[in-house]
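Next comes just one chain, in structure tokens: the form predicted on its own.
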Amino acid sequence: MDFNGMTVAVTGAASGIGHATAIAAARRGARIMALDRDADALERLHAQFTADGVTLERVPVDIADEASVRAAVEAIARITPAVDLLVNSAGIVSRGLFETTTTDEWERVLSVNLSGSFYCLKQMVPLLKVGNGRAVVNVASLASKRVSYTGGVAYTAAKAGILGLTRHAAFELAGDGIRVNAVCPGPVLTAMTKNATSEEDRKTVAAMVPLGDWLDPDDVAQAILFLGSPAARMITGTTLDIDGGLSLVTGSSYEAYRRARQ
């Protein structure tokens, strides 16, 4: 996968799923447009990126309000005219159970990881429309066809609500030439997650995955690239499940089923 000339625009590139994107996205020659809305890990990003000798551009944005999008995608035309490929990654994770989730915990999860994405893609179409490479991709995740065990009923909503948000824009965004998927992530393990998990906790999720560990973020990453590269240039509106094979998994651990038929 070759993105040389190609310019890459990641939302919450400063961690996460975002972060290994946007370090993977750069050593295969692309440009960096790093969204975030904490300036001081875009900061630090820079300075990685700049110690590389790789260019990023740090583009400070809250993808939850509409008008901080469009500016940032304003600043963005001011930097170059197009637009190759877009990760939708921010993202942020629920912690209440369904009766306990408040309203204010339900909109504001909801307006970050499926009305942020939303924005970000409408915005950014013009860019995306005289790029070479037309690709969006959503980060959605394992929860959007099942449930989450780290966050709550408003992310797993959201999540769902991306699978949708996904088909949707594929469907009307064809006719520019602009390809639109997902990915579906398994438990990654992010700063996130570790924060939202006890050891003993994420032993038992590696013990159920029939790959045998969690996934790291360069995993998702490598998987967003191909959706975003020319090898998938027939590939729209469609899903790709990140997960080990947890979601073949029914029931019991993958070493509980194996030990059941020996």
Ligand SMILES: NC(=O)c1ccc[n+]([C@@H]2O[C@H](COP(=O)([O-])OP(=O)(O)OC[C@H]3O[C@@H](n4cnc5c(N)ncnc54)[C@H](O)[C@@H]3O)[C@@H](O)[C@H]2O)c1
Second form
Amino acid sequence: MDFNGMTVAVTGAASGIGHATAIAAARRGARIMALDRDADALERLHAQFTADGVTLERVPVDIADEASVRAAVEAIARITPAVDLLVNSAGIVSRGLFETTTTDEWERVLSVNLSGSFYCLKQMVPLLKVGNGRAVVNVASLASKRVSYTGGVAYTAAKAGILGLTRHAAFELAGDGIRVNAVCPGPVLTAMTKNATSEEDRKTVAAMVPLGDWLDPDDVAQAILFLGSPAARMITGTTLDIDGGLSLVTGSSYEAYRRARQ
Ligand SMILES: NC(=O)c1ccc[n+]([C@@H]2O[C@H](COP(=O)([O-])OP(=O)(O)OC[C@H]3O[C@@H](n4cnc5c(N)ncnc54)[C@H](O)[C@@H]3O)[C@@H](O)[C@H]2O)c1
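Alternative state: the form predicted in complex with this ligand, after the form predicted on its own:
Up next: the whole complex, starting with the chain shown before.
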């Protein structure tokens, strides 16, 4: 997969899967537009990339706020007329049980994880249309199809929504040659999951994965780059599970799920 001469915009680029995707795309020659709400982390990322001689533009944004996304895309348009690949990776989790999930929590998780991906894709369409790559990869989750282990109902609902967004956008934007796909990662060791689990939880999860371990962020990044590359030129509207076989398993520890929330 060669990304030489391509511009890749990654939301959530400051951490975890987005960070790994930015690094993997840069190693293949891409120029990176790094979008994140964590401005300090973006500064560190910029310093790291500059030291490695790689071009990375810092684009601070709150993807839950459409005006902020519009301003971020305008800033990108001042740097480059075209974006070849958009990776929507920014996201958050919430951990409440169903009956104690507040309206605030529900709306916050939906607005970042679902509306945020919609705003970024919608605002980025004009730049994608004039790019050569014309690809979008949304980071959904195994929770899109099942139930989140780390998050709560709002997270599961938002991630299920990402698959609807992916299908519909793929259908409409096909006329512009823009492909839209989603990845559904299983458990990936990142700040998000480290903060939400104990050492014991992590061992339990690893034991449930048929391939025997948590995923590395780079395992997901490689699949994202495949879907975003010309190698996938006739693939659109689909989802790719990257979960070490976890979706094949029929049973998990319901008790551990409850215990983690009490
Ligand atoms: N880690 C997992 O096990 C896992 C599994 C399936 C799906 N996912 C999904 O992968 C994506 C990345 O998760 P991660 O594990 O790398 O998490 P992470 O916490 O390591 O990184 C998320 C990044 O998104 C940024 N972000 C959060 N809210 C934002 C906002 N409103 N505006 C701009 N940036 C914002 C954060 O600052 C952070 O840099 C998320 O969409 C998550 O739901 C993660």
